[in-house]
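Encoded as structure tokens, the following chain is the form predicted on its own, with no partner shown.
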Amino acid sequence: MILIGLPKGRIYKEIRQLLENSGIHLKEDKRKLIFGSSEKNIQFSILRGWDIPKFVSYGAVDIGIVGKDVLLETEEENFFEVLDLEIGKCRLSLAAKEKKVSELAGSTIASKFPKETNNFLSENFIDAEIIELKGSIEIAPILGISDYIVDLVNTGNTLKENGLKELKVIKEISTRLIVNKSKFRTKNKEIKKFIQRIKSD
């Protein structure tokens, strides 16, 4: 049996029907955390994007399947990547109100991805200050606290709403395939024979 982490969320519906395309028919169960599907020995849970890395890293779900910005973000490292699913795609942004890239030394930049957003300022050799935010982040350089954010962005409409601009891309993002180490031993043909099917797709 083998265990599967999906996210909550906007590219649920993807993955959905990558499986339901690789002949994997979900049974969900809205009273249930973890439902079956049409392959007796493949179950599912619904958990929340962030914590899928800690899930499968504890080896709580043997496989997980997360959008590139979690793992970016993550300390957990007790899983291999090992497979870009190509979808829920987007990018990782520079964006702001009325700033240039090259007015990014002493300025102030609010994200979700502080750790992305540091990688970003290092290999440019940039000193700026990073705030942490939870919440939607396109409200920062409106209300001043910031003069520019790194976000994710799919259309740019969002952005364009809200009198932003994108600046620069800094990372692509899509949708992955993690399996934790020890499983992918204990379990490693099951896993293997899972994944062949949804690259067939």
The other form holds:
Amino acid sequence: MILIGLPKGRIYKEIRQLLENSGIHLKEDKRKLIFGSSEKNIQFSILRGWDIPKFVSYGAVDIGIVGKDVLLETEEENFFEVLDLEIGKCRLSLAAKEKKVSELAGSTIASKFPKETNNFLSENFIDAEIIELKGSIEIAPILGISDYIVDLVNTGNTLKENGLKELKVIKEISTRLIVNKSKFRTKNKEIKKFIQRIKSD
Amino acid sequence: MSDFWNLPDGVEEIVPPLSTNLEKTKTELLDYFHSKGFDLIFTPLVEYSDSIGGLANEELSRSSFQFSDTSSERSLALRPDISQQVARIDRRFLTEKNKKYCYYGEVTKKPLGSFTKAISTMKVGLEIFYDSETGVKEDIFNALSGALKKLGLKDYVLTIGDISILDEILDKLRFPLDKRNKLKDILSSRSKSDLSEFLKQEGIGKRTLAILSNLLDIIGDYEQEFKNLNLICKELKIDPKKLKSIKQSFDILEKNKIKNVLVDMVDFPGYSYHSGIVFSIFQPKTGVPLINGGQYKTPFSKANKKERKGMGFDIDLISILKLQSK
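Would you generate the structure of this protein in the form predicted together with the partner chain, following the form predicted on its own above?
Below is the whole assembly, all chains and molecules, this chain first.
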């Protein structure tokens, strides 16, 4: 039996479609936290995306499906990132109202992704202050608490609507399949078979 | 003062029945190892930060809790690992003979991710130091097989790899030495997209990506994956003798009736001082390895002007006993 953690929210539908295309039909039941599928040995649980690396690291679920943006920020490390599902594609970008990339030094940057923002600054030898926010990042420059933002950009419409310009793509983001390191060994055949099915779609 | 009695995360008091069981199991294992010719030794809990771990100083020092000794004004570290301390004891004897040691003790290491918050645990282990490898793998895997029986560990999977083959592959690919640590981090995450991005950034060609991607896929049944490994080695014109060590290890494991052996060519268990065969034992009910081991060059082989090597393993006794009480 393998248990797979799926993220709530915008990419759930895409993941469900991907599974359907691979011949795995979910038997969703709102009353149950863990539900089955058309495959006897595969069960699913819907979890908060940000918690999925933790559930996988602890081996509470064998496999997790989660965005690369979450993986970049997690402190967990007891999992393998075995497959890029190439869905839920977007980009982690630097944006600002009027500022340019060259004016980053000494500025303030609001982001939900402080770890990756810090990596970007360090790699470019830039010293700037990162303000960690949990949501509504675009409002930070408008209300004047930051000069820039680092956030996920899909179509760019939200940025435009808030008078912000995308200045630099920091990282391309897509949905990844992660597997607990121990479970990848102890349930090797079952997990590899599942990955193969998803891959061949 | 409300948290006066609280302990730091990852530190625990061990009470009955776990404490009694721990003492009993530890004694059984050490008696068993002693009966197989391993001498019991005790190593210090505290060392100087700038020398802890010998050749693996940088990594072990980074993982250790450190504090300052006000009298000597030197920085001290709590040991995160015992194998490298045993290697120092071996160095004292300046011998060419094989020396066999077993040990028991507490190790503490800094938590890296929140998952690894178990910063303090009890390890039982053994090491053999040698100039000539004859019989070493047999002794190690025989002792491992005996220990698994004593522990009553069932449904386990043993993964085996060989760091020297990976190094040989990287040599053949002329992979830059200064980029190898970063590469090994990526390989150990098994992320092909991160690998592709990294190689692209470094301007390294598609052939390297194809070969390393194939290497990432090598995790599975010994028979099949050994063939796949052979194909990679053939393509790179690596001497087939290089695969002798992993094959020999598998044969010894089979002779010891250790089943469920998987080949995993990008497993770097424990600390990265290993330089040859590496192995780990996993169990389906837990998300962490319960036993880690492998071959390594000893920290003092240069000073001794001899290529002295070590091989051993350690057992995370508390994790195993907790698992069995579930």
